[in-house]
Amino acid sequence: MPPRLTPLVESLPATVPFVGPETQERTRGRAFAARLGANENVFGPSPDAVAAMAAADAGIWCYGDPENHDLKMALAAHHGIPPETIMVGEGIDALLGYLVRLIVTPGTPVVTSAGAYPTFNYHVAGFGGTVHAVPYRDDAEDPDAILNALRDTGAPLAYFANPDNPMGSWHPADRVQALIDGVPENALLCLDEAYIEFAPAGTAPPLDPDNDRVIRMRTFSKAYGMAGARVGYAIGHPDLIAAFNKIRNHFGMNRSAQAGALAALADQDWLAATVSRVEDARDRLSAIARENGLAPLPSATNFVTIDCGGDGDRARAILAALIERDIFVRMPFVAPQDRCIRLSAGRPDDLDLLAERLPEALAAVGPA
């Protein structure tokens, strides 16, 4: 016989939110030539982190501390805020999939924007919530849908990315402290800032744990390079940050991830010098889609996503044809965003690889 679910999970399809590049290279049988698809740092994690983490290593026979204190001690410095209103986990995923298990029970509403980062409604339908997707509005989401979903559904529980993924696009801190002050009572604002550290000045409004209607999400997956660590943390009112001591996992955080996280907050000469590198791929992978009759959209993230000038079938075609010649890509996968392809900031060689084949492709797809 096999085993017993739950008919919350029976009704569930067999889906998950990505398909990883590593499931495509063993169906395709060759890796790419170009990983440029998954919105990882290429650039890598600051050399002290990668030290600290070696050094780790040594004691992995050990768990990890299960209270995260010197990270939490050390964020909370960072960003001049009390250690009691930050949380540390396995990632934004794993934080996500906490913070709708504390919420949603069968049947409670939720409010996101269609198309926007698919691993919050993953959560979502994993403890039996309900959907409810707003547009994007010029290629961005919508600040005001959001509010307006929030009150129409009575929804506790709303997911907002500034800057988005998959778009790039952001909106300014003003906007964004609107929307949290819009909030309607007994609600909550998840505010993913994964990217924030990619972000012009004045995109993310001020830290203010003491407001209960926004939790907000960081990590050490892009800017600090450390996608592979699972090293995210949450900023929020102490009472809702308390809370997930009653459902988290206490030791999914290794040890390695710990000390290496640790060490590159406290770099942040590499930081910046990443964000440098960051912007210059981004110039480069804009200047390559203009030179091939394509329009690249702003960006504030570590990836430039490009309107192919056509439908979602075009896009499609099109990144077909640059998995097909080793180049790892994403795309959108709601219209009309899904009239776009979306490449992460590569080094030099991966850039210069995608000026040779991009060509290769569009020909291979044909005129719009």
The other form holds:
There are 2 protein chains.
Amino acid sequence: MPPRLTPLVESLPATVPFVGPETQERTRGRAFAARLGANENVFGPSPDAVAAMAAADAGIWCYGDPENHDLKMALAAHHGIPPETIMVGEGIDALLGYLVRLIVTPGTPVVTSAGAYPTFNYHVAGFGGTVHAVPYRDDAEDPDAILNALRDTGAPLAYFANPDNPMGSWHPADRVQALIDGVPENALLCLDEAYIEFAPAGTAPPLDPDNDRVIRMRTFSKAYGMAGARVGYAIGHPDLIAAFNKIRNHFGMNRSAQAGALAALADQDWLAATVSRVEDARDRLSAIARENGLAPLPSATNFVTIDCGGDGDRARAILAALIERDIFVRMPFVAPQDRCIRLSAGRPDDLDLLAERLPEALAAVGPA
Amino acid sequence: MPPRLTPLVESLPATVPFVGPETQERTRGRAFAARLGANENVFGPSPDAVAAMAAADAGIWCYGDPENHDLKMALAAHHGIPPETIMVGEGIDALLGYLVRLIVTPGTPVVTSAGAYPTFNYHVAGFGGTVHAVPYRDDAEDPDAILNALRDTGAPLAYFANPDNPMGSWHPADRVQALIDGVPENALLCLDEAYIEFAPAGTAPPLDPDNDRVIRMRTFSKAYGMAGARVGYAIGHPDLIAAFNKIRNHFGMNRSAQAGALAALADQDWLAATVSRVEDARDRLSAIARENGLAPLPSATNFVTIDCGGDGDRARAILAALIERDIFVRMPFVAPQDRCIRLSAGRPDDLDLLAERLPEALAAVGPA
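Given the form predicted alone above, I would also like to look at the protein as it appears in the form predicted together with another copy of the chain.
Once more the chain from above appears, this time first in line as the rest of the complex follows.
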């Protein structure tokens, strides 16, 4: 008789939120020529960060500092907030897992949007919570619907991304602040700002870690170009931040990644240059889409979501035709957003390839 | 009103299993001169691993492969076992957390030894389990006591380390196999073999992932010298290994660490040289202890646990005197093992320093 697993684990599906591009490459037996599906930042990290990681690699025999002290102090200075309001973790994915574990037990209602970040839902399900998903409105997450659902369900936790993935849409700071202000007593808004550095000024409400109704998620995976390093951080009330210490994997951070993130944060010029390159790439992505009769949506991120002008089947067919042509790309999961495909900002070479192969893909799929 | 945390989280202490040396350095305001407290491998990883990590750092903008495919295939070939019996994770600490989560709910009894690896207990407590700790026998974990406790408590999970940390003791393979064979139906033995590469031949029972009563934990943190990279792996029955996919952080692995571990595994000559260096260092550590009237215990690990010939207070005083003299060292937590201090294998320079400062520390503490 095999070991006894928990009833919750037995009930969980074996599916995973995302299939990695390497898995697809192995299945296809062929590498992708352009990697535009995972919203990775092809422009890469600051050369200072690469150098800092390489310098740290020889010292990898040491465990990383479990307090992430140096990075936390640098982040505190960068944001002008106390260090005790910051929790560094192994990417936002890990921090979301810890956050859900702090709040969710079997049956706990949790609010998000249908089609929003599936890894959050994965964690909620993994701790037995019940996801209440409200619809998008105008291809954007809907703050009013989130607030209504929080009130209706009595959920202690809601997820809201600004800017949004997978649509690239965003709300101005005052709208998001109104959402934060509307969070009921005893509830918490998880505000995922993974893409915030790409967004126009005035998108992020001021950081206010005295407010215990919101926790902000930030990352080095997107604008800082370090997805493979696994460095994210949460900003919140010190009591909530301290609670992570009760459950987190204290020695979970890669030591070179800590050094790399510190160097990346210090190189704000590189960050600004990256943001500018991403803007150019978004413009070009949008132009390529239009040239092919497709409708790019506005984006405050490092990707452009493109309305393929049909239903989910049409978008899936175009997606498959691009993948067949060695362009790694993903798409929103939930209707009506699944009429779109999502393309990450690429280097000029990546986008040249897209400009060449998108028409071929569309021709292969045929008219709408 | 702050957000509502789970009753379990509210009940957890804020203490953590280990304080990092960097924290101590900040408190002291002074760096350690020798880092011999965390069983890190000062001889470091294979130069091939360092080169592989450095080469991968520029590509850190990509997420790591969530399947850890290449590393898993290499481990499968190395051990002669099917890849579906291997789960790679962010160090054994993370894998222990996942394992406990698979099996433990509030009130679940779990068996370990009093004074064994505290991070395992931390995870058990973190999921609400109840630790039943059996005593060491002759400074070693006691297989019979583990089996008796499994039967008495009906626990679905037990932890056993071979070789043991913090004592350095070990059991021969046939004794461990008898333990595995005695695990009751529906229960699982977590066999932590973090230090196995340092142990004499005949310490590890044959790998047998058809057996669903045992899961083996291995790591690149110790003999492979990559503690800061966070790469561990579990070997177990494919059904159990597959269950990790329901709850793990799929994109949690650092991409450079994946590449480094792959290169480290390929350089078995470096591993053999490291093991030989560690043997020399153990011999020297033991000689230094004896020269100072202390009694080194036999060790199959990269550390030597040293009987200070008194009680816990005396060992703690010697520990404090060493730390004051800039030697980072730790000690067992639980009596009567807390009569000892634990020193990791150091480079010749580290041990020269220890040879110089241990007599000073002992003189400062005074006679037993």
